[in-house]
Structure formats: structure tokens, C-alpha cells
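The data below hold one chain only, encoded as C-alpha cells and taken in the form predicted alone.
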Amino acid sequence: MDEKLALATFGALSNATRLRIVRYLVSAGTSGRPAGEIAQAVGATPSRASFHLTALADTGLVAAERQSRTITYRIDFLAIGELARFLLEDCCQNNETARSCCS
């Protein structure tokens, strides 16, 4: 992950609603959840949730799949891992204390 994408991704996560969406989608696992369900779960209107889901999709943290009139969103666990790796390896230079939190 390059610095520009890392900054955009951290920026996307710095919003409370977006962070709640990420947490919700992580708990949903690989099956994902429909946009309306996500909106309800995080206490957002459907249009607000759509705005935030688009911002997360733009960074690659979530992926969208349209099935007829329903859009299902899934967390991209690989993207989450790449962001964590960027933070640990690039920013923290593999500091042993920082890495010990992950084991």
C-alpha cells in the first residue's frame, strides 16, 4: 500500500459512521449485508449510509455487488490487512512492541 492510499483509507475510517459500518461489516463476515440493513444497523438514513459506503468503497475497504435491486456490501479483509501492515511495517518500522499487539 502506498502512502496516498493509506492516507485516504485512514481518512475514510476517521468518520464515526464509517467506522461503525466497517465494524458491522466485519461482524457480517464474507457474506456481507444489504445497504438498507447496514443503514439501519448504524443508525443512518439510507442516503447517508450510501454516501459513507461509497467513500469506503473508493478506498477499497468494502466491495459492492448488485443483485437485482439490492446492493450487498462486503468488507475486504485483505485491504484491512494491507492497512495494518502499512502501519506496522512502514510507519512503525516493524517495532517489536507495536508488533506484539498483533500476536
Given for the second form:
Protein chains: 2
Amino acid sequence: MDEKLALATFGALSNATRLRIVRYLVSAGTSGRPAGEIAQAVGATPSRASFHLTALADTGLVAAERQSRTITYRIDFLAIGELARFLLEDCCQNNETARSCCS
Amino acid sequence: MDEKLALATFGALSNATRLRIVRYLVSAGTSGRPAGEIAQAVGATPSRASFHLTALADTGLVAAERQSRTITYRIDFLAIGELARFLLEDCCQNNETARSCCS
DNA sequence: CTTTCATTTCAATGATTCTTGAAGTATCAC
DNA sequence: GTGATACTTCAAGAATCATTGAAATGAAAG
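The structure above corresponds to the form predicted alone; please give the structure of the form predicted together with a further copy of the same chain next.
And the full complex, kicking off with our chain again.
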């Protein structure tokens, strides 16, 4: 993960609505959830949810897949892992204190 | 780490100048660096650096300590570790794919 | 006590991001 | 075809965030 993407990904996670979406999609697992259901789950209008889903998709944190009328969004666990790796390895130079938190 | 702090911390890391400061302070290790030196290292005016250092300190990513005229800023490795933990455990429910990136 | 040095704070401006509601696109069912 | 459903896009305004340069603070030194 390059620095530019890391900055954008941190930005994506710094919004309450988007973080709620991420958590909801994590709980949904690999099957994902349709946009409308996500909007309802996080208490956002369809338009607002779409705005934030697009922002998340732009960073690769979620992937979108159209199935006829519905668009399914799915969390990308690898993208989150890569962000954690960026934080601990690239940024923190593998500092032991930092790493010890999630081992 | 609660969600509110996590949001603020992601926000703190989503700015290029602040990320440069974090990386510079990581390379400085536990002794930290004075504000002026940080400003110079990241190519920011004193005022701009101060603004971003305050933002970082507000989230606990760095700690400030005054020594007579100079103010030393130090990275808090634990805070970064806690953010990584939030990401992998709280957000990702310990998903193995996410965890595998930094093990 | 004045000056200098290191740094912060302030106010103004500019830039980015978020929200809202309306209009648009795509797909299905009739 | 028309109508309904699922979702996105757009434009306008509101809110938040970043940059700048000037003024203020706090601490040492002469």
C-alpha cells in the first residue's frame, strides 16, 4: 500500500457513517449486503449511503457488484489488513510496543 | 480505544503533513524532537507544524513536553498499536484474512 | 528590563467534505 | 410500451479543515 492510498483510506475511516458501514459489512461477512439494506442499517438516506459507499469503494475498502437491480457491497478484509500493516510496519518500523497490541 | 477516539485518530492520520510528522517522530524514537526541528524536517512553517502537532497530540498519537523554551514531541507507539488493534479486533472481528497481513 | 529565541494562538481566507432533495439511470414486471 | 424498484448522480448550501501571516506567550540571556 502506497502512502497516497493509505492517506485516503485513513480519511475514509474517519467518518462516523462510513465506519458504521464498514462494521456492518464486516458483520455481514463475505456475502456482502445490498446498498438499500446498508443505508437502512446505518440510518442514512439512500443518497447519503451511496455517497459514502462510493468513498469506501474508491479506497478499496469495499467492493461493489451489481446483480440485476441491486448492488451488493462487500468488505475487503485484505484492504483492512494492508492498512494495519502500513500502520505497524511502514509507519512504525515494526516497533515492538505498537505491534504488541494486536498479537 | 472507543469509537470516537478511533474516528479522530483516523482523521489525524489522513493528512499528508501529519503523516510525515508521525513518520519523522517514529524515526526519532523515544527521545522525540523539538517542534522547530519537526517543522523543518517536514517542510512546514512553525505555525503550520504547530497546528498539526496539536491535532496529533489531541488524539494521543504524540505527547508534548516542554523543556525551557523548546517543546519536545514524542510519538506514542502504544496509541498506534491501539489503533491497529481497533482496526483488526473491534472493526474486523479478528478476521483471519485481515490479521494475516501483519503477523 | 529589554532583547532574542522557540513556539503557539488568532483571525481571515481558501479548500475540502458532507448533507439534502431532486433528477437521472438501470433493471425488472406487467 | 408503462410503472415500479434499486440505486446513483447532481447541484446547492452547510460544515469542517487547512494555510497564512501577524500578534502573543514563555523562557532564557545580556
